[in-house]
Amino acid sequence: MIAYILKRLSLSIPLLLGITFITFALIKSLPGDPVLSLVGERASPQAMEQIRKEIGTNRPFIAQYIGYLRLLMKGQMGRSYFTNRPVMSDLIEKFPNTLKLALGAMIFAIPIGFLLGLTAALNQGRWADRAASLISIGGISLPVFWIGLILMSVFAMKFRWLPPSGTGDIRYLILPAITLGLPSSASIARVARTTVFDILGQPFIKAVRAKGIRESGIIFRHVLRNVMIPLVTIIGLDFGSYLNGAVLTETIFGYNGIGRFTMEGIIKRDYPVVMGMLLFGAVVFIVINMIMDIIYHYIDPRLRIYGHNK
């Protein structure tokens, strides 16, 4: 397993290099000039050229890219054009808030989604199945911003149980976590329903029932282990995307996370911020995929990763 992890880490280096080059090229090809956002259109051409020289945007593309790689090798991501703060410092400051939000969303989504899916699978064709399916479809279909605004208007504005926006104690986390976790719970419910129903129809389940084992024992001993593999995939991908920053959710609730930080960087054309967040997102997904592979190995012995990579 250690050899497998080291191999994956070594393969991720050229992948990250390719990602940095592509994203750097795409960002530089976008229309607009960050200098205009800094000084406005009324600034003199001489002043604008001086600022381009200071931030390095007047250099050739390759020179800018090589300079950015040198910064990365030093453990830096450059400085924001607008605040002049190191992007790494802002990332370290804001990431814990995004991590709390992602964990809160998963804590909400996993048990609710799994219980909905299990209930629907065990009551296929009945009212419980139809109700769970309706809830799942609604959770997937409803826009995140609409869910957030409804929750805010009801629980923050009308009843005043929770704060409408901001970052602070757990009260500030509840509404954005529910908003972010609702689509995930719906996806988990749909996958759990389909997978559990398929597993219950397998021949080995019929053999287990023939031995007289109770239905609860079948669910906990045989079904849960098999249903975990597709669920781990959904949970891992959703969690990785949340760690990259839930842009809409953080913006709606004024939550001080990296999603809102990235959105502000895009609006202002703050290229170091956008590049830093994109690179961070790539690293997150590489790590999440590696963790998912390791979890697969322990859930299902048939998927012994290290055995196929000797």
Contents of the next structure:
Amino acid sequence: MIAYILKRLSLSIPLLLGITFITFALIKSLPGDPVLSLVGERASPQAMEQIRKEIGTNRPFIAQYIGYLRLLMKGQMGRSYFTNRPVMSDLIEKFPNTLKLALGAMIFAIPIGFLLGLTAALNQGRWADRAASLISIGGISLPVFWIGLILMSVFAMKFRWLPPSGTGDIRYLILPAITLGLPSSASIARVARTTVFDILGQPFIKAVRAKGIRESGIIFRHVLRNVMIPLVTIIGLDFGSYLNGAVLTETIFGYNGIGRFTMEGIIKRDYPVVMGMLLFGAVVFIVINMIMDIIYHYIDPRLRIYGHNK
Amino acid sequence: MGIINKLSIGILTIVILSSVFAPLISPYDPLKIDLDSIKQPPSFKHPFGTDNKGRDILSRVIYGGRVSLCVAAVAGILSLAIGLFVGLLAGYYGGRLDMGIMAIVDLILAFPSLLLAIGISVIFPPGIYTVMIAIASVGWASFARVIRGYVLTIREMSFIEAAISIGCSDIRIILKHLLPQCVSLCLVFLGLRLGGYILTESALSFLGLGAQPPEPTWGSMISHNRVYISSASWMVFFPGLAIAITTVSLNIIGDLLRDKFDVRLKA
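Given the form predicted alone, corresponding form predicted together with its partner chain:
Let's see the whole complex now, leading with the same chain.
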């Protein structure tokens, strides 16, 4: 298992290099001279040349890129232009909050999506199915930021049950987690519906039925087990979409996580922050994909990951 | 699902027509500031109410639809064109070209799409063209993937073999034999994607990266009006409702098209 993880990690190095190169090239191609913004308009050309030499922007592109990689290897991502705090320390401070939010969203999305999909599949073609698929289309189609604002105005401002915004104990987590989890509960419902329906049509279910097993036994012992794999896939993919959603959700609810951090970086054109967050997003994605492969290994013995390739 | 399908087709038609004929049907000038009638709740005079500068929200929603639909359509066609070109090449030639292209496609698909679009829209000055480019530069990848997969299956069919054996050139095979086979797949997939593009457009506008004020867009209206949500909730509710009914109808119609043409979409 450890050998497998190491192999996967080494395979992701070219991917990460590619992403660092793209983000670096993007930032370098932006208009504007950082030296000019550091010293101001009235500095003498000699002074500007001096500073260029000191911070190294007079070096060739590749040399600057290698310098950036060196910095990353040391576990640093540069400093924010505005707060002058290292991007890394902001990341370490804010990422646990986003992780909490994502977990909260999953706790909301998985049971609801799964029950919705299961109900739809067991009542194929009947009104319950239609209602469930309409709800799931709605969940995919509705804008996250709008739903968030409506939830906030109803539950926080009208009824005053929950705090409207901020970061803190679990009460601050409920509304953002529901907002973030809603689209993914819809996609889980869709996948659950089609897979449950496919499995119910397979011969082994007929065999189990012929043996006289109760319907609930069929669902719990045979169907649910087989639904796990596509469900894990979709949940893993959704975890990535939480990073999308977190940008919007955290902005609306004033939640102190990396989504809002990224967003503020973009609005202020704080490039070290934007670069660091894009790179961090890629790292999170690679790690999630790897965790998913490891989970597959445990829930489906047919998919042995070590021993042979795929 | 008959009624729901008809309803979504009807809603989408209304949204498209009202965007096309916006100058004719909108009751007020969407940019006209009227300080005598600020933050008025919905009434006969202003069906969707007015905003903090007294502008009519219905008119702004109608004009905002122009931006959203236009951006989604252009981004969709761009994604389709690039994805079709790349997918045909990768699927037909296979080998190293295919591997290289699919590596890039997988890289793009692996990344959170909104973050990527945000990253791209930072480079260019904010505006609708930037949003189109940002959506298309992420969107082409899923088209390329679906089309490449489809081309891989039809390339093995006997009519392609026949075309090769009578000496057709590669270009002729791609344009005259493979391309026509992909048309219904492309249209269905475009239908399934458009709703998502509208959502991305409104999210980018919400974040301030889309069309700039005073031009109204659904996303930017929600973003600017959200401070008034507790005192004047209609200012946020109606633009969001416009996004919601448009994307829901588009997604329902997309599903309908998929079932009708019975294309297998394995993205």
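Residue numbers count along the first chain shown, from 1. Between two forms, the rigid core is the largest collection of C-alphas that superpose within 1.5 Å. Computed from a predicted model, the values in this text were never measured in an experiment.
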- So with the core overlaid, does the Cα of residue 251 end up 2 Å or more away between the two forms? no
